[in-house]
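The chain below stands alone and is given as structure tokens, in the form predicted on its own.
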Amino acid sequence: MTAIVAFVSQKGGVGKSTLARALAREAAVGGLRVKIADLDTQQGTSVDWHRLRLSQNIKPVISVEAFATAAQALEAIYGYDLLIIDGPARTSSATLEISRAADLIVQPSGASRDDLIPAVREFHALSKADISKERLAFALNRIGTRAEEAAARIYLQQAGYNVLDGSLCDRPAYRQAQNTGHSITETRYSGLNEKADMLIQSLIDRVTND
């Protein structure tokens, strides 16, 4: 049976594609047959990353394909152990369709009020549409300090939602890795790789335990 993980966001640039690609890479290294369905037809960030990765002959090879609709993406599950949906850059009608099909819905968020408040509203909307809170999880991204991470974690938990263990700090090395077709677990720095892997492993544990 194919597991489905969806990455959604209420605005662009919060790290949705970053996490989708890292999960795909780690799952593929673990021996799973993985596919990323890129639903951001305007930007196609994951598709572009895939082409760059192929041109640089980076292993493992990860299947990535663009889809115009959520329904088309969900038809691509056959033959894969894990389907990762990189959702539209902003909330759309596809968000709810994706969420209803996914085993886990992950929303990245920064630590500022400008990120946290609309992110919580997005999950509130999904909850009101009968999406179980057990299938909703936040991932903290672009964190500056431990205190900032702790405060954001408390805010999201008090709002009633799960927050994945670990976080991504704001480091140029993560951007540089992705600029060369790598994922955030494939930087030149072992410490940053380990920090990214902690967050991704928390995500994998949620999928395998559900």
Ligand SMILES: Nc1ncnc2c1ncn2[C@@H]1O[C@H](COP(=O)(O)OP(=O)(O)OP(=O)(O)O)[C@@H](O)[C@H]1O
Given for the second form:
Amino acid sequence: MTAIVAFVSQKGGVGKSTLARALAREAAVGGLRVKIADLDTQQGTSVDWHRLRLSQNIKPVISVEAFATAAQALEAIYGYDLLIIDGPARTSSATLEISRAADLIVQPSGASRDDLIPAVREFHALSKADISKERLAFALNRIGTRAEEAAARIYLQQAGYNVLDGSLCDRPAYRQAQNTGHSITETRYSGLNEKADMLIQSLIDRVTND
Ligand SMILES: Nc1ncnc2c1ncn2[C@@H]1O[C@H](COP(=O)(O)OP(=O)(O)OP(=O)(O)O)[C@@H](O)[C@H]1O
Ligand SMILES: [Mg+2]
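Same protein, different state: after the form predicted on its own, show the form predicted together with the ligand.
Next comes the full complex, and the chain you just saw is listed first.
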């Protein structure tokens, strides 16, 4: 059985491709056969990163492929333990199709009201479309302080949703890592790697416990 984790959001730039790549890296290091399905055919962020990673000879090699739809990605899961869908922003019909296919749907969100409100609206729309809340989880990204993280976590939980343990702070080193074909768990700073890994491990725990 191939587990399927999808990253979706209404807003752009929230961290879907960032978390998809980090999950792929950590799952691969943990011995899983993993593939990223890049469904953002316009941007191709994960595909581009894959090419860069190969050119820099960074191990482990992670399989990344572009697909136009979730259905196409599902046809290519044979032989993989984990399929990671890196979804496009702002496309509600594609997001629903992706969510129907996935065991776990993760939406990254920042901590501001501007980020939280549309993020909750997106999950409300999915639960209205019969995606069970147990399959939905938020990941907190670009967090500034502990207090900010705690307040955002409470807001999302009170809206009725799971929030993954851990969070990502906003750091140039995370961008620099991805600029060179690395994941956010492969920066030059062990503290930042550990922080990113905590969030990714709570995601992996949630997938493997299902
Ligand atoms: N915690 C962070 N700290 C610093 N930079 C970050 C962080 N998270 C994401 N970024 C940067 O923000 C930008 C957007 O992130 P990413 O591409 O992962 O978002 P996305 O949700 O996939 O965007 P899109 O909706 O356009 O596909 C990237 O340049 C990424 O490197
Ligand atoms: Mg993206």
